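Just the one chain here, laid out as structure tokens, in the form predicted alone.
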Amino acid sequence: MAKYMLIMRGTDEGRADYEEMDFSEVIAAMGRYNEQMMDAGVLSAGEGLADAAEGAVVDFSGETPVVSDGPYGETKELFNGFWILDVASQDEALEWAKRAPLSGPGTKLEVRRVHGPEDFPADDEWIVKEKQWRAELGTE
């Protein structure tokens, strides 16, 4: 099994469209989608994010990190939330992504594989420590 992250992205136009939707219907559609993934045994994690205006950005462009508050001056896309799936392949992740109850202009789901321990040298000191930490946290 491989882990894939489905990253919800949207635009300001999509956000305006979303705000016109019946929130209880949105929650019900998301709940049904999550339940389908749980029943299929593929849902590992998922969270929605609060408004970007409540967030901050840490910019590493200079020598020292610079923190700025949201909202952001020029937003082309907003990161709205994610799901992490344990699936057999990218094709399976894409099939689940296509079933997401999302709509609206500029609304997208980005599908990315999550690195696993097989992607790193097993004898690296930090990789060994991370494996131990995951065992301690019960997140293996």
Second form
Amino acid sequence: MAKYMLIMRGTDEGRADYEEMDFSEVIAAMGRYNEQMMDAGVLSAGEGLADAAEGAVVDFSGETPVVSDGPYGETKELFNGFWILDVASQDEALEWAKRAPLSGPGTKLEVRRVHGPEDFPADDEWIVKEKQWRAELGTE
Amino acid sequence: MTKYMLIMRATDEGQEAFESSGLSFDDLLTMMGRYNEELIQAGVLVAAEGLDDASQGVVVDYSTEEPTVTDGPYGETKELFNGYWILDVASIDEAVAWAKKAPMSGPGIKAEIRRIPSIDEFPADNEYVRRERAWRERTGQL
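Structure of the form predicted together with its partner chain, given the form predicted alone:
First the chain shown before, then all remaining chains and molecules of the complex.
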């Protein structure tokens, strides 16, 4: 099994469409989708993010980090939330992605593999520590 | 306490600068490990993951009737998403203070800080909100 992250991406245009939808309809559509993934035993984690306008950005380009108010860059590539699925293959992750209750211009999901222990040297001190942290945090 | 997500962002320029910086993979593991250890000891770290190269990823586009699938990377790499930390802290200022300590540097390297709404902000009598709460309780997320 491998972990894949489904990253919700949006544009200003897609967002305007979304805001016209009934909130309880949105919750029900998302709820049905989440329930399918829970029933299939593949949902590992998922979160939605608050409006980018209340966020902040830390820029590491210079000597000292510079903090500015959100949103980050152009909202054509806004990050809205994610699901992490534990599945057998990228194809399986994609099958789930295609079933997500998303629609509208510029609305996309980016599917990326999440690094696992197999990507790191098992005898590295920090990788050994990470294994312990994950056990404590419950994010193995 | 409130949850904030620290999102690692990079541009092509930053990615190249990082690759030519001479930092070994081992150096990187140590820098990230030290930072993670600080977060753990402060009791603020909830979760964190790093992502595989964007060129290995896939994008699903919902603009049309049927979702369209294309190979990654997503859009312009000026807004590449590389990984995240979720912190449980008292304020956005505290989240920003942690972000500033992250072992990251170079042109175009940024962290975006966003609040994660809690399940309590959704209507408690909604059937799906109730089910999500049950899932979060069952999986130790609450």
